[in-house]
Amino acid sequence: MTLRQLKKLTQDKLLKIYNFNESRSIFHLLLDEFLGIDTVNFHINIEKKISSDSLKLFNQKVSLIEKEVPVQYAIGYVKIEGLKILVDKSVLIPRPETIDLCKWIIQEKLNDKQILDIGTGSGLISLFLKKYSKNCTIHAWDNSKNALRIAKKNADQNNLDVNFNNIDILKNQSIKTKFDLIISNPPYINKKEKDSISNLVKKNEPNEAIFVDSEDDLLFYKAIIKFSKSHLNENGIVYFECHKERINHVKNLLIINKFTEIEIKKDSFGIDRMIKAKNYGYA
């Protein structure tokens, strides 16, 4: 089989599920990861043939695309600005707005922090953060176990040095640390949206991980923001990534709480999804 016959038949599979420029994109992201063939060398050599023995695992993770397996779970990982991420069905696929709430918190030239991330997932936010800064002192929390299990070999994996503890936040904890950074993207979608929602995300990704299991939207946030107060050093900061219908009310929360200086920024699909705020400084 050609090159030119293995994107034909491998985007013929690929367009029962996605568009015309997805199914194209998925098909040259599998090429360079399993064929090691980048989209210029596939244009040069659009006529070499490929051995049935070479496309074996390359076939395999198109059936698993096939069934409805996101892309990034069926090659396993994602690399996103100099780190490499393990993802599976424990953990959320990494966003490109939690990438933009990443490259805002570090413009503050993190020198010497204690910086905790609530709700860590494959631990990106705090990867990010520890590759990215100077001597900080990452903590990250998740309920999940398995998430855990996936963070931490992302730690290990890009050779870095986080603390990660299996802590609930909407539980009393008895933590006596203080903080100069808090960062959570938590769950803020009403389980009363899931029709909202893409199947594709519902039937792979941690539901636990994006819908709010009760009534109230904003339950991680009021637990975050009342746990920044007690925790949070004097001018710490707290960033949220937010819903974008949403982030107004969270912006009142913290007004209520006397968080000061608070700033919403967009994402760079120009919708408001990140906010900050500093710590008036008194518990």
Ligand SMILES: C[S@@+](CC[C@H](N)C(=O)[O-])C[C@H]1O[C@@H](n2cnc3c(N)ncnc32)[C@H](O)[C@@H]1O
Second form
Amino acid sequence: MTLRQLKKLTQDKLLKIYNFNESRSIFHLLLDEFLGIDTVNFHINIEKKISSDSLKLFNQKVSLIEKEVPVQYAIGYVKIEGLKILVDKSVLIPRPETIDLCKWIIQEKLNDKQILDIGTGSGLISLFLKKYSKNCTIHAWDNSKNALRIAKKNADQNNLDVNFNNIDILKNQSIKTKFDLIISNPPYINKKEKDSISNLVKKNEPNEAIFVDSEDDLLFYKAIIKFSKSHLNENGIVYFECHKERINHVKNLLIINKFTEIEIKKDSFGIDRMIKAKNYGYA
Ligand SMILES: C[S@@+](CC[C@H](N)C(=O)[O-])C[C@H]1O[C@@H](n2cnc3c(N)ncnc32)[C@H](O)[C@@H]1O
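Given the form predicted alone above, what does the protein look like in the form predicted in complex with the named molecule?
After this comes the whole thing, all chains and molecules, with the earlier chain placed first.
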């Protein structure tokens, strides 16, 4: 089969799930990852024949995607901002808005800071910050042992040092450490909103990373703000990624809890998505 034929055959399969542009990018991603042929070489060698042997792994991945496994899980990792992040069903797939949050955070001077990432998942936020600023100390917590297993692998393979801990932020903590920055992208979708979430996400990604198992959508924000009040150093900062329709509710919680210098920032899609606030330490 030639590369031209392979593209037609693969795209016809992918079009059952993805639109034309997505199918084309997924085809090129798979071709690059599993046959080592980038887009330029594809066009130069479009009539070149590919042996069925070398297509084995490529075809296995296409079959998974046809069965509605997200591309990132089918490939097994995501390459993002110079990091290679392993992903499987126990961790949320990294989202562009979370990278926007990380890029906002690194506008702070992170050197020598004690930083806590609550609900680390794949370790994305922690690893991004540690890669950017080697002299900070990063603590990363999650209540999922499976997520922490992946996050630790990610730290190892990216050669970055992060202190991982299996901690449930909804339970009372007897933690003595104080932090300069506390960051979280917690679960924030109400179970009643399940219909608004795509089947691809619901079927594959860990539901406990996405949905709040409570009537109270702000459960995690309340717990993390309470924890931050007692565990942030004076002038320490809390950062959250939020649901676009509830960011003002999080802002109100921060005001009630006497945080100051509250700022909301849009993500790269132009949506109010992240918030930061300072703890002056006198409340
Ligand atoms: C929205 S995901 C964010 C993952 C990652 N930080 C990211 O931004 O890609 C939320 C994470 O919170 C974790 N989580 C859920 N409940 C928790 C709890 N009670 N205590 C600590 N972590 C929790 C989930 O396992 C999941 O990894």
